[in-house]
Amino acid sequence: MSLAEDTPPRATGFRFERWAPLILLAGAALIYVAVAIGTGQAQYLTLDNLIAILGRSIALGITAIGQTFVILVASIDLSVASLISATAVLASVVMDGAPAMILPAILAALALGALVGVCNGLMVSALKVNPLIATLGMSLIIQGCLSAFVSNFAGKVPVAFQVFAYGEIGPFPLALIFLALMAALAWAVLRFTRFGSDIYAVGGNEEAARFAGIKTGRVVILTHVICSVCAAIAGLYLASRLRSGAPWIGSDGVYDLESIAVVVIGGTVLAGGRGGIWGTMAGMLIFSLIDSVFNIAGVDSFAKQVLRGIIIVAAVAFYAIRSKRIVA
């Protein structure tokens, strides 16, 4: 499977833009290599070390994977963030460290996704408020209601449901495993189904789907409750990792910035119907690899931000200009 195969069957000729994520990958890649042995550290050019890198994008992979979702009808969704804390505390306090209460705490979480997903959909498509600020507000008024009942640490995760974050398959991490069948069913919903066709239709040209018969409404709520059901699995995933849930676990924009910044570098156009999964796993990978090469060269924090802000920029620079070409 390559990034080509991201974009609808319909799409013909090379478009460079398709293997972008990839060559930039690649240049992180080579980056991180040779940082790793020109500053004598060349041991972390193993595998277990890659797949430690990965893991510490899990949640932020998760995220991306429905933010891409979105993005692609040319919405966004600015509340993940605060609904993974949110769905991190649920979750916690449904299991209160009780293995029976997995399942419900599970159930609940998903539930509270969804309907917030529902929610900004409606808000989007029904009512017509531009999505930054929908979502905006969403955020808002879920880490409003988290802090009003919950200042700290909250609810227990029993043992059983910590094997989400530490359980391993062979050298592998589940979570990591988890995240790549995420990805892999994600890529085959678009790349397959009449619902994924819809999706690029809609982001494409919205007015013209609804020409066609396509129900744009429908679909942008159900995209919206993706994106979601996501954030809500972050969460989830979250919650076992740290043992509990906490009001803070996703705020700070490491998630719902990021996530947008991730499928973004991975080549989908904010403006919609065109991108695609196996970009944002790469654009995660960047990000990945960015974080790894600027704790090796003693980068520190506040510079880190302002790094990677240029480089979210420079991407999203090149690839506008690389369409303006295009249509010119």
Partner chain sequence: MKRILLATGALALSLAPLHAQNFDDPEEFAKQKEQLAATPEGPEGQPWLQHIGGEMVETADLGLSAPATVCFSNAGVNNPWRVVGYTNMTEEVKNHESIGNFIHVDAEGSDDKQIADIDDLLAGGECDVMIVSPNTTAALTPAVERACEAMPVIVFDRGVNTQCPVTFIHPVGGYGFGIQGAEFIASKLEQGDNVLMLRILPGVDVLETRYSAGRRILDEAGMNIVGAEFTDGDNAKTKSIVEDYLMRGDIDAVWMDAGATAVAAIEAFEDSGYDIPVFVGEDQQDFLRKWQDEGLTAIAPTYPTYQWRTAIIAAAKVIEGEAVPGPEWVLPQPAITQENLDQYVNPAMPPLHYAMCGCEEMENYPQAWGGN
Given for the second form:
Amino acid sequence: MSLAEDTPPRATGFRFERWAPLILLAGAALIYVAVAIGTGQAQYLTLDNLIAILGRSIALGITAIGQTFVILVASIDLSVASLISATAVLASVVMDGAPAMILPAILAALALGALVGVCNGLMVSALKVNPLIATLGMSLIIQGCLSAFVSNFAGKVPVAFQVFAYGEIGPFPLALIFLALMAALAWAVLRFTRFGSDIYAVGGNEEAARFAGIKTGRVVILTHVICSVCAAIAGLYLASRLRSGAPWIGSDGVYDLESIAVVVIGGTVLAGGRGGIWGTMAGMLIFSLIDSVFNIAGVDSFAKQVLRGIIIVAAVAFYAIRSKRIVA
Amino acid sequence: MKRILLATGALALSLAPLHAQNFDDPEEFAKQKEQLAATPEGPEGQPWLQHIGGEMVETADLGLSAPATVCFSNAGVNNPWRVVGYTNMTEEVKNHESIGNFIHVDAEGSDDKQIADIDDLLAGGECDVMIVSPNTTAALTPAVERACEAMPVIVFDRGVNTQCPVTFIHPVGGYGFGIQGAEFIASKLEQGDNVLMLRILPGVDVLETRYSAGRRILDEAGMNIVGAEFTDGDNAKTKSIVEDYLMRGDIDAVWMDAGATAVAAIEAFEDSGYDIPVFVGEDQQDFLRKWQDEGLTAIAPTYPTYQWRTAIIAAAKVIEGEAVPGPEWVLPQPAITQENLDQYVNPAMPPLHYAMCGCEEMENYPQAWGGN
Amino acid sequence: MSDSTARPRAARRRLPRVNPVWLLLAALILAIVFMNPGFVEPTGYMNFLKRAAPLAILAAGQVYVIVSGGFDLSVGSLITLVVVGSSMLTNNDPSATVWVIPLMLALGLGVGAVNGAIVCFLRVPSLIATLGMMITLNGLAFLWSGGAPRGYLPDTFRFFGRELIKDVPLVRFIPVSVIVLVVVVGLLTWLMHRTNLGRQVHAIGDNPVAARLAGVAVNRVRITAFMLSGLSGALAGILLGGFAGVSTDVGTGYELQAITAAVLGGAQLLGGRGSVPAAVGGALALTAIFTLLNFLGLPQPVRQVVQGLILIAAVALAMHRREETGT
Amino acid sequence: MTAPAPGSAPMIEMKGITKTFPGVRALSDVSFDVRAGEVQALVGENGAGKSTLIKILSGVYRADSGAVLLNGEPVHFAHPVESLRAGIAVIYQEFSLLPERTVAQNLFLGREPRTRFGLIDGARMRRETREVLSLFAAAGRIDPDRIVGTLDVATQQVVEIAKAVSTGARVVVMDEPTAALNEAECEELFATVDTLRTRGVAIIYITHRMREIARLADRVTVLKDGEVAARFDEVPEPAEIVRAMVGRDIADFYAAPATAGEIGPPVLTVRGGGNAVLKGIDLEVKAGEIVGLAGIQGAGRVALAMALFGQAPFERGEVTLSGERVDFRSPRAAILGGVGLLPGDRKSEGLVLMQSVRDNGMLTSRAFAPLWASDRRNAHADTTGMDGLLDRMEIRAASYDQDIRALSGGNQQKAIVARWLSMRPKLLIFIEPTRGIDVNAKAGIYHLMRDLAREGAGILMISSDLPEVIGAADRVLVMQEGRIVAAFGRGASEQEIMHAATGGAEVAA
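Any chance you could show the form predicted in complex with its partner chain after that form predicted alone?
Up next: the whole complex, starting with the chain shown before.
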């Protein structure tokens, strides 16, 4: 009889965890509005500006969608930042200004992402290497290989491909719509497919999943492939946005740690099995809003960092403090 | 699998042109060598107002009226050079009544963020003039082009691949920096002497050109280059590298592409019990002071931080409708030598202060720069 | 399940199994000596030890947190803050060292205590808590100095990281930092492997619920582990600042190197198992790898790749051994 | 599904199974069979080879020699999934449910029905879940969309069984299914087993409890030391089974009760104790007596233990320990005050698995010594040190430096008892002290408890095993819905206690 067993079962009504990301998001939005009005800069409350805010973190959002998948199976991926740089460079080099090479470049970038994902997944599931170490090692390897070949902007993105980052449909940037579609797709996969159900099962209780006949190794590998492919897409987006690939864009954006922070702020637990895409999207919006608040309020960039660290911890504490579990 | 092979193939194929990336442009080398020797136009003793050659650009027709709002998209203030520069800038703003409001946005060293920052500034609709210090040249070009459509833009430090800004302010450049240091070494050493070249990191254009110019001159002078190492700008690493080299043999001179770790490199000689060889540093106070205290044979080429003042001055001129040098405003790039060393050493200033700031006469000097 | 009814008082000692990290270290050092015979001279190996000292101390502290089941990502920024803060506080005054160093050690303990408190009381996983701390401390270091530190570190401060004690028999000279290293590692080893604290750190990393129900002051032990890690960060900062002087990004990347070193030394992530001497061995091995690659003249990118491969291989090997022996 | 008559050909037959692990022969030449519609009980001490046999049946292990026949056809399972697909479902002691997912999602884990677009057919899943659950009286009311983690343990157990049934299993293996259940829930489970039996399912039922064998089994197979020690085609007297299991009679299974002279003044008194779970607790435990605490799951027995131990403190009322008012806000405070607690889940709450036997024993004494004190203190081999206590527990281990994970459950339990003895507690709380340990070790624990009581400790024992409560305790208290509702002296019957525990409702069966 464990400690938990003898206490009455939890109520089924209001599940705090489910709503927490929205509460946080509402809080962030409220602060944004308050700061904009408080500093007398109501022009920041227009639709245009809202879209600009949403557009700030598209690369982060795409990466975080992938990161959500691996964290749901209780893994983690620190190699996304290096991979973003690698795929951005690869795509831009393959295109090298030629519109005809756009498709091969996209395929090459996605293939590289898939390859890295398979390697990560195999290390985690077959070699049983702690995912933190496995993907950290992978990150070093990718970054090393990349900087052995490239040390500056390489290749050139043809104008036709810049549409990805700069195109607009009506008032909405194309990339923003793309992100929304990706999020919807990821949500549908998690919600309606057997694979999605397997992901929650593996993250929730790997043993049980295995005994239920789920090929847990394959699920882990596939989630890593998804994560890496998402990073590859983020790399493509950044190549399109910067018109060229540079070997430092991934690490400059700190996409590895920030994507993890976004996912966790969105209510997905590091231990796996609980959370989802909409939380991650809320987390991304919170990040963007905070960034904009800092810009509007004219917060000094060093103070910004201090606040950012505190906000990450506070947001996670907002969920975690209610749990009775001992964490480490 | 096939795709993966294709991709690797594509990557392998594409490597050849990458290596050919040209940071060793003889024409540009010659041009900068000439500019170093040229006599700049403009007021004597105020190099931030001077310019080398170039035409003037009329700005009266831009239709601005004072006071106007100047927005500044900054790549970052993530190293002491940029900190000193940014202080120059904020102090200079106080000298111009025509600048009513100065908005600063910091991209924290990220291209993506700087693009978003510029878009935000444009969407905010408050700016009349924009100053951009691009994080990288290629990535920021589209954003600057969009800004150009809305208002006059001034770019400094690193450039952009477009002619649309009113002017691009920069000192002579990387080749010039490399030339000054290497020529000094060549003049002090014999043929076949050992030179260690220390570099910060690969890939940054201004640093690559410094290295190529330095290497070209040292090679031509018949120096024996024992190694060219990247230090990541990390003092501890620099010291370790130099110690390792000292275990393998003597070093007669050290050439550096930036001076931030110069003192650490000097200490490696001291701590290992060697005499300090001929040194190329930069205009950071700690190096200058070491130089003066130890009586080194040294030179400090500079990449002057006074260009941050120039950017504000240019913005004020644009608002007031005065002509500015453009489309390129090439500033003089003096080196600190034994002759003028005393003039730049100032014990009141912090160790990481850049002496070539052109800020000594400004109102809040030295407190605003952290001096006392 | 043994049915031996013999009174099991006299412990049947298993043959001590050599931790692979020592073999790795020995192989690396042989390779270095082969590449550069000068390494067997005191200047060679003492310089090596001096260089490795900050990382070794950091790894020894990190092991406490890892064994307790967590991570400490904040030590790198803490190093930066210590170096920058010391230069701000001493403000070129040699006599200030007397109070600045204790203050910095207290700062390290304080940062560790806050990390621990966030994990224990706010129940934020340490990965996130110390990530937040890492960002915050980095910001604080910049905020404090305005981006560029305003003071030199006086020679009195730099004594610990830079000076040598000359005329020592046998080895000619000993860097002060090596003495600091030996003392600190000795203390941390004793604390981890010979005291109640060490056993309890292992226990809370292994099974925190059981530890709590057995009366272990889980929070106090966990916070102590984080404080020791913070203290080691401050010490590493003092040594690094002493070795190389002031700069604004001294600590960057040290947190991952410290974790790498601990893992190379066989520490088990998520807790319960780990050894201070082996982590120090891991730190020395890591430094030896860098030194070797330096001697080989390999470019930076290759070093990264090699580091990544060794890291993965070491953990994969450890997992393989663990599965084979079933422990 | 038509139920074949019992007594027909075996559905599962295991012939001459031999399995060797490095250094250990786990099974030698074991033969075993189950027919459709019968319950075959599989009993034996821990380490007798039951789990190994089941793991071979389900494809976790591979036998060195011997054959497994399903309906007379030889089969080879390389993975548990293959046996599952062949219709063999194993319900392990530790649930394999996902607490964050719904009942329906758990039931169809890994084999979700899909629409023609390949997406999960949620409606069908819910419908079929309802159908399967309706087979079980207790579970018919469970909402398929309920999150499993919000269900109580007994209901989770039913979901677990329903999951096995919903796979269409023809053979169901239950490994000590009642370990976590109380009396009333056991009855529900028995009813479920009966349902399965009438549907023609072959059931292998592993248990340590003789009463369940009498209630459920058609046949009994006893394993000892990896061999079949006895086979009964009719269920024999419990004593006969026990004799086959341990190879001899067990005299004095329970220790003698306390005599009047042994019982001293009250150690613990609670007046009006209450918190979120508990209401109006009045309780007294005297020195030298063992008080049993019975009740159904969720009655608040563990909550009471945790309140006394400071883990989930009382919010109302007063507690006195040896005459002093106390108010423990944490286990540490309670331990300092003289309370010890043997947790109910050894693995997750009791043991530090990566440490040695001695370290596990010393965990508590270390926790109250200065942090920097040497960890060797207390370890030496005199009778007051830890080694002396471990000796006294008669722990069977190659060495006290051995990792505790290698010990049997009973020996692990003794090491935890030793942990408390070093603190000389006034009140010791035992939660399910003999769960999952074999008959021999059980007797050892009962005697140990009695010895401790004789030395002057008050003992509160929480157990879901009614015969144990009746046999080992001097007094029995019964809890229901957070209150103590009845008290019995020695010699109370199971019926009386159940009656009180279920609020007067007549126990089914």
